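Shown next as structure tokens: one chain only, the form predicted alone.
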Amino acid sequence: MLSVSDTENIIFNLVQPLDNQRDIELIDLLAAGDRILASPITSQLDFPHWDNSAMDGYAMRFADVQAASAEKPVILEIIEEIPAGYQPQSTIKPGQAARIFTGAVMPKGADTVVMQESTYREGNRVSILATPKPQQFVRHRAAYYQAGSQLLPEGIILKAAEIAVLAAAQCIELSVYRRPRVAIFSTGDELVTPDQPLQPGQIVDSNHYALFHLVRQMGAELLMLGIVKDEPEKLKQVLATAINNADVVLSSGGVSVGDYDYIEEIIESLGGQIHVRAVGMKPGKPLTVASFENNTDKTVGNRVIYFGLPGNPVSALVTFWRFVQPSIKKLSGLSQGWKPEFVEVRSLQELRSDGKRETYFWGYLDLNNGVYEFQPAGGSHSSANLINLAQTNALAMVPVGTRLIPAQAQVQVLRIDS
């Protein structure tokens, strides 16, 4: 049996990112939110496009106005009026001002900006009653961003943000990383879909439903594979198409010590090699993990990743939120941020375990004047007990080797995504 640790490293090491040469796609920007960018971009343009105003008022030579105050305001001419989106026509001279507007051009000649709340106008004259700061309200030409420079890295997620940049940036269209392809699959005889009658000893498929929308929330392509018996020959069926149609499979159930002989035995009759075969956890101990190289179907990758996640609810979801969905993130092409990240926080109440195993709890991180806090959820947290699961938002660990973690003190929390 495998810690966590090693369980993780393991995992992660075999997750390779989709390549930026074959997994690509090239979309329209409407197209792009959420996806992941599979190439840096730049720009031909600078950022300010060209020196321009950041204030209603006036602009003028610093050196004109240097010594400008209420007591002995400077008078200047205006030449001109430029608006947003006109080009100036005027070049200031000494002793000349042109009235400007937030966002427009800058003339020639002028250097400053002096907002109009400072001045007082009479006619084309214009008092300044306060000594502007040299350069004051410029926003200059390249500021902000400087053309042919990288604009936005690879392996970022485009949100509204990064969607307006490349739309100001005149970036129509671009290279993102393809959608991961995941293979979902449940195994065990007790199972029925949601839509039947339960007869004794029938279990609604909950695990399906759950993985459906985790897996379709983080933007990856789905091929769902149902309900498969406890038949060794049908789950080989299904296995080998999900392998050769998929980077990613999922099966839940069917990864019991019971079952295991088999699982292994089809696992290896199609060329595959098990990394994983346990893990010290709870819940989430029978935790399959096993890859398989050299696929020749080339709409995947070269290397498909299968995780046998435990039937028990939580179980799956808990093991999914450790190592699967990081996964995932890691394979989309995501550069940073894919890791499972835990924050220290309080505990509410007391946290207890056997020490025997990483332990995790489910509960609510929040957010208490200014201080974040866990509290677990109520009932039972058993495996089996999918109901308190609903609602909450973190698991909070407790490591090997500790039986307790007292009410108000410190513990490792890893907010969830559900």
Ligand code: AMP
The other form holds:
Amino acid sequence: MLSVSDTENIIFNLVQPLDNQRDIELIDLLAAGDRILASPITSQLDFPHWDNSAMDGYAMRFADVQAASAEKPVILEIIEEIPAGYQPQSTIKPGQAARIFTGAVMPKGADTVVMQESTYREGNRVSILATPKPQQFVRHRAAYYQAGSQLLPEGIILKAAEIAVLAAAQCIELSVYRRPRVAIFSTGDELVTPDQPLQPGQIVDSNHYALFHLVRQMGAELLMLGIVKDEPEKLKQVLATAINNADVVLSSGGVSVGDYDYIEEIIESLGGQIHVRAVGMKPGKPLTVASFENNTDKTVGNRVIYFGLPGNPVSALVTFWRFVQPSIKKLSGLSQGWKPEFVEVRSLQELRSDGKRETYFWGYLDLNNGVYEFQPAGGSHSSANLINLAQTNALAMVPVGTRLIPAQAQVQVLRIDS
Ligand code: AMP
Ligand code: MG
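And the form predicted together with adenosine monophosphate, for comparison with the form predicted alone?
Below is the entire complex, every chain and molecule, led by the chain shown above.
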């Protein structure tokens, strides 16, 4: 049995990001939300594109107004009005000013803007009532960004700010990583779909629905392979289809030590290598991880990672959040932020474990008077009790060797957002 951190290291080393040459798509900027950039973006434009005004006011020569005050205003002649979006026509000479608006291009000759609140206008004359700072309220060309330098790096997720930056830089077609392909199936003779009346001993395949949602939410392409009976031939057939068509294969059920647990043999017969057979965590001990290399039949990348998740619905979800979700994020091309991030918060109740396995408690991470606190869910923390997992948003972790985290003590918590 491997520790959680050894398991994590093995898995995160096995998972390699999609290839930034081969595994890409060219997409329109309007379709780019939540996609991951596959190559860095360099803009041809300076930002701002030209010197422009940061205020509604008057553009002038600083030299003319360096002694202006309310008592001794400097009076300038207004020779032009420059709204945003227009090219100024004149050059500002000594004693002259232009009426200018926010974002409008600075006229030649002018180097300073005085906001309208510090002026008094009469006809085509404006009195400047205060000394500006030199170059005040001028946004200089290329002050924020110079054409030719890198605007956005590869491996970032495109959200509103990045999309706005790309639009402003006129990048309307982008290279992003293709969506990872994830195959999902459930194993077990006892499983039925939710629309079937339950016969004695049967259980609804809830993992199908939970995993479908989790994977779809990550922007992956799904291959849903349904329920597979506990029959080696069927299982082998479905697993072969899965590894030929996906980057990641998720199954649930049937990987622990039962009479019907022959998945190891099947993996090996399909050329797979098993890396993890059991993990010292609770829930989630019966986790299998395998890889399949250089699959020549495949239309997608070479290496396929197989996660045989435990069948118990809580264990399946906890192991997904702990290992699979970060793996899919890393595979998707995200260069940072794909690892699980624990935060330390106060637990409102005591948390007890046998100290032998890393133990996870599901519950609520809540903000109270500006401080995050963890409240474990009420009811049984059994890996078969799916019901009290509902409406939780975090997992608190009790490490190996710790048998008790007393109420009000600090605990490491992983936030769950899907
Ligand atoms: P297994 O890992 O196959 O031994 O299953 C462990 C427990 O999880 C058993 O009680 C199964 O009935 C249950 N289980 C297995 N697969 C699923 C599934 N897809 N959805 C809901 N429960 C499941
Ligand atoms: Mg089973």
